[in-house]
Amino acid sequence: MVIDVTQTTAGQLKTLGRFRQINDTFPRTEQIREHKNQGKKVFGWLCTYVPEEIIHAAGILPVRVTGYSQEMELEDGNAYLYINNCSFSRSCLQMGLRGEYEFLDGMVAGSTCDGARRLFDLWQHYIKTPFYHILTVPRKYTEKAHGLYYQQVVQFKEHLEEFLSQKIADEQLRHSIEVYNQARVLLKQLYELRKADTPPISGAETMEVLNTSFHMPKETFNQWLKELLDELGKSSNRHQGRARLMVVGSVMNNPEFIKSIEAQRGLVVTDELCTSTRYWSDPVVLAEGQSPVKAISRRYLSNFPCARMVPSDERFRRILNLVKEFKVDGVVSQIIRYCVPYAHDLPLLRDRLKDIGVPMLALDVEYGTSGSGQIQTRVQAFLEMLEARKR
């Protein structure tokens, strides 16, 4: 049965319907309600560079910090932040000033952005979170690099032992790789679907399951992920639009901007977002004999890179092989304001899809929106181009 995007297959994929409760009742889940009954700790991390496999190894939750689920307005985060930092990060504040993250034992965080970074000193002065941690995260890939970030990651490592009163073993932290690295694997699996012509499973589909992997132990994320893919295999429905696209910029994760495209009949079959592709893309490769230490730190520092990094060529290399593998027509860029990293290299990016014949639609946006009146019309007039190129 072949259907536009408009359309939602959750009253017939049982296992969307549970993805759908966890993120409408974030961030007071059930499962995050249970793991604190139980006497165990919930750590917040804020970066695709924080190592999860260490909070996990540890006993503790790892759950991802994000804002609001659609734009707002953010008196208490603009009054402790500069309007010039991202609407992100404002909006995280906001949330934990207000206390919806009162829950957490623990703050961990890169140093990968300003916005990032003030989030950080202004959680640790006035949200009092009990541990806290923020990593440094170069922006190179040399062997210089990865010494000093692997050194990050023992001290990360050793400040949460001293602060939990134990050691985290090496069989600890190979259990903690084999639980992601399997997430990694179904994620890519549910990804290979939308190659079809006829993808089972939308983009707003899939933003909502990726949302519930920041917040639910890896272990049930892991089960239901395996029974969504089983329902997706046996499924008849088939998602249809006027033209393929791929969305790439700044942290997002907020399905109801992904459906305001697909409203339009826009189907969204791939991205690049540290909330999605750039979240799960690489394993942990664990070497005979190597230190599961040393290589949790380089999977972290080698994975897709953020905009961040430098240079620049394999963010856009692996981009472009995405824009290939996923046939796409068109490129949407969503930057929020003051999204200094993604705004830099927009220009960069836009001359080799160019140079490829795939065209971009640049918006400006605020965290959260799900896609106001104008930039509706402007994915509008979008697809009217990618269909008139197809004639």
Given for the second form:
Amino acid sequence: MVIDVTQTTAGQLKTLGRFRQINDTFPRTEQIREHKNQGKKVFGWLCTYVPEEIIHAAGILPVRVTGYSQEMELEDGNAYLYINNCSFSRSCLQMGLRGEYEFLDGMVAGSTCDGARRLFDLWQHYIKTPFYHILTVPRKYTEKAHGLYYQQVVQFKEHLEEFLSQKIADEQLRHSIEVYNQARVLLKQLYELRKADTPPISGAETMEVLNTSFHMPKETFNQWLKELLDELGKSSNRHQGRARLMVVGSVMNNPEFIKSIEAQRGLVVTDELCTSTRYWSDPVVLAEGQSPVKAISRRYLSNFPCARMVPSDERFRRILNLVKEFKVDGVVSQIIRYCVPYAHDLPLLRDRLKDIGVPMLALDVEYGTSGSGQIQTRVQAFLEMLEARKR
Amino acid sequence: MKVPDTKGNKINAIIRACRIITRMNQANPDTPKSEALYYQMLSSYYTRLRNAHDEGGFIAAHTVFFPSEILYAMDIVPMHTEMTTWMMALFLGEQAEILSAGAELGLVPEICSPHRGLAGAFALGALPRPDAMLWSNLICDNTAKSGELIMELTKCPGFFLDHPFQRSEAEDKYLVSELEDMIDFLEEKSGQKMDWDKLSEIVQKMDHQMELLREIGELRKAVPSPFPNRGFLQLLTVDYLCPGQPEAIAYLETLRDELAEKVREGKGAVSPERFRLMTLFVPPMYLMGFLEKIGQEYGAVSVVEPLFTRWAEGKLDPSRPLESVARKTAMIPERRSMYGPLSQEVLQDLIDCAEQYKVDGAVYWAFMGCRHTCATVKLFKDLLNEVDVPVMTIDCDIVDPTINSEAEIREKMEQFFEMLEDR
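Take the protein just shown as the form predicted on its own and give its structure as the form predicted in complex with its partner chain.
Below is the whole assembly, all chains and molecules, this chain first.
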């Protein structure tokens, strides 16, 4: 059955509803409550350069700290982080200040961007979480940079061991690598389905799945995702739209934004976001006899890069590859105001896309936006332009 | 992206402006000798830059807080990109043109204006075409991200210096290895060799320069404080443009002696001195004259700028020049307070400053393009309020005069002075 992308299949796909329930209740989800009730710890992490496997191997539930799932008044965030820090960091801080993350036993960040590092500084000063750690994350991919980052990951592991008064064994790390790699493989399978001319799952539905991936125990997530993939394999549902789109830019985990694009029949088939492709794309490659910490640190620094990394060519190369693989007609760049790394890359990326004949729509947004109002008008005009090019 | 021929660049105009100021100063017998030396230093820096290509020199453009000691030791001509954009704003009043050129490149207003401006200046051909672009993540995402667009605009090679976020033995070693790689890159591109003896000499002078800056900081503790409001920018410029250079030492030694004499004589920069202020971040460049004027009117003087003029204690070792260059970057005031985790030591230093300098109030210039410093506005305010120092925050842009009017800032400052008076 070919259905328009404006229609959701959630009603028909049993497992998708479970993912949605997590998103609706985060951060006060049943899974987190259960984990805490068992006397176990929950750590918050910021940015995809924090190696989750280290936290997981210590028996701690790693939960990504995200902000409100909708555009909100950020009175506390504005007061503490000032209005010129990105609305993602202000939104996260406000949730922290208002006790939404009071269950956290630790907070781990990387020196990834100014917004993240200052969010960490203020979290440490104003929100009392028992454990804090920030990793120096080099901005290069050189062997020396890998060497430094490896030492940072070792230091983080040792700090965590000291806090817990227990060692994290290599065996535990190997197990965590397996669990996380399985999630990466499954998410890749989900994305492979989206390469089809009429994919069985929409962009907004995919975002709902992704959003739960860093907010719940990975083992359960993997099980649910397997079941969803089974269902999708059997489903006859196929989505179609006016044009195939890719979303790039700042952190974004609100399915409503994608939904607003798809409501106008722009089919989002892939993305380059730290909440999506950049989160799962590269596995940890553990060679025979290799130290698991070394394998983890290498993966995190050489993963699909954020705009913070230098040179930017690697990020651009991967974006252009995705454009080809997913037969993308147009790219929607959504950059949160004051998200400077992505803003600086914008003219360079636009030129590279232009060289391969792919237009880009550049949107300035606030974190949590549902994509209403002016954004809708601009998306509409962009889709019309893409349609005209096809004729 | 294409840029026009750079023959018509604005460097000549900066040199002319410096010379005019120097002549005006010479005509006024009351002008301190240090003032003349400062403008000679600027003029000489920009003359060297202007003549570089004609004399077969190699120009390396670099972002702020970059270890240009290495460039001087290699006889490479440095071009401080942000400072040069500021100078254009300050002397030529051409902010609108360069900011608009930055916008045409696709740089959004949320990007810090000196970085939008410098990209715009390169796009307009207002700056000489560099032979290499050097940039680093010290001190923010803007510095980390500004190099690649300039490389593309000017079709020059570049080197990104990755500056570790925290300090440890491993991170210090990483920075030194980054400096080594940069030297290799520069030697290859310029064909000029590193002169290690010269670098050692520069390091020795830089050590003296830091000592002079600390001495000046100590002299400013005097009541009344001898250093004028307009001097803040000059103290920054010295290190930004001429680290370890003889002209910088000459200026600072003269300034120190002048300030020491004023302290001995009990003369203040304003008379009578009524309000001793702490300046947080940087006031708009184009308002330095206004701040001097309002300071004189109200007896208000900036006595300390913890984020910019408070140098860390410590010595450099000329026998280990590269390690010393790396060590110096950790000692600059901006690095201590604006890069790396916000440590208890940094926060305590802010409180110590307020006490040691007998501060009556603080003005936080909340530059909207500088996200990581504005993130400290509330925290610093909370800390200073605990030691009974009121803080006034003024939203501003350091180069773009369309954000605030002088009248608006005057009104805010007058209200603040009234409040301080009532206390």
